[in-house]
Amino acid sequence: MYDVAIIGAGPAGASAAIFCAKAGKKTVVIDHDLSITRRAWIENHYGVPQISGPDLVETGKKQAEKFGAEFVKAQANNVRQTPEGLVVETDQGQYTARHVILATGLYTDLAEAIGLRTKPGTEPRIKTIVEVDSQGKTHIPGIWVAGTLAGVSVHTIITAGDGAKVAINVISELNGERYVDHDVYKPAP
């Protein structure tokens, strides 16, 4: 049983799987590896001079693992509600959490098979997002979105932002009170 199931690893799946993972909470992340991030150079990320989308996918990914988040490849093909929680179904098996954040970006296919509510996008290109409240929320429970498909702005590092953001709210509901995450930079002597 996992704490979190993330669906999608690009800037929004990777970046909800670093703080999810950083807070100790048991975190898997399912990807089938088609990011649209994984073709795109970037030069317009807080902190990073330029960047090729790969790299981005690559370094989210072990930003991730360091702390303890787990990666799957495979498609996800459904999520069902159980007693025991929420059931991830892909094509390499099943995965068990408590909560489930989508951000498979511009793929709807899953959204709509698990019957999460959409509407029309708003971004170019993006014709369909599901509908979350402001804290990324579904109306189905323990459902989040995060991401382009949450209905921001496809740019990496907005992405990127609202999976931490969803996070922290994922945290914030598991542990029962506000989980905010800040370390200390501590120079050298």
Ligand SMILES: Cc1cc2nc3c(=O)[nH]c(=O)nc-3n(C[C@H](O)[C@H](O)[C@H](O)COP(=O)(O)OP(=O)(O)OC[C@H]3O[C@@H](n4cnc5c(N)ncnc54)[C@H](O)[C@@H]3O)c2cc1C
Contents of the next structure:
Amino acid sequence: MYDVAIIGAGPAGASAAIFCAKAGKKTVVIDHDLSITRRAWIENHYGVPQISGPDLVETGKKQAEKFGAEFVKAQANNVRQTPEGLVVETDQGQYTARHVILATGLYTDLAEAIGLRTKPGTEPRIKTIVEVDSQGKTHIPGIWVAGTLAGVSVHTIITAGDGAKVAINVISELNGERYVDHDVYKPAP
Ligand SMILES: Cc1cc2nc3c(=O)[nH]c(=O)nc-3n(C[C@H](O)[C@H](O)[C@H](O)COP(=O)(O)OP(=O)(O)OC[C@H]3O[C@@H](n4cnc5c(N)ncnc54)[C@H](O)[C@@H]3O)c2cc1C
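The structure above corresponds to the form predicted alone; please give the structure of the form predicted together with the ligand next.
Below is the whole assembly, all chains and molecules, this chain first.
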């Protein structure tokens, strides 16, 4: 049983995984490695002067793995509500989690298979998004959405930020109080 299962390892999903794993939550990330971010050259991500999309995606995965997040290369096809928890069905087996975060970018087929409420996108070239509240919650308890799929502006700093926002809301719900993840800089003496 995982605390959090994340579908998608682009900026939104991997950023959520960094926060969840660093908070000590048992985290699995299921991804079929078709991120559109891999086609990007990025010079507008605050704090990162320039980086290729593939390097950003790989760096994000390594950051999350460092804190214990597990990455599985698979296609998620459905999420079922069961008394034991949310069961994520993939082409490589199934995973049970207390919370599921969908960060599948432009891909809406999983959201539609689950029966999440969708609506037309408002960002350029984004056809369909999932209805979420300001926390990132869908109408199905325990299922959250982050990044492009949630309708935010399609830029790495924003989708990664939205992944972090939703992760902090999930961690806070698991902990029963608001969560903060601050490390302190200790300059060399
Ligand atoms: C050509 C191009 C140039 C760009 N340039 C910039 C730029 O300069 N600056 C900038 O800020 N942004 C840029 N962007 C946008 C940015 O790269 C991303 O679009 C954005 O960050 C999307 O992040 P995401 O995590 O929501 O989605 P994605 O990065 O697309 O990640 C979604 C992930 O979900 C996985 N997935 C989907 N469905 C399933 C499923 N059912 N099962 C398993 N895995 C699944 C996919 O394989 C993918 O890895 C550019 C995009 C493109 C295409």
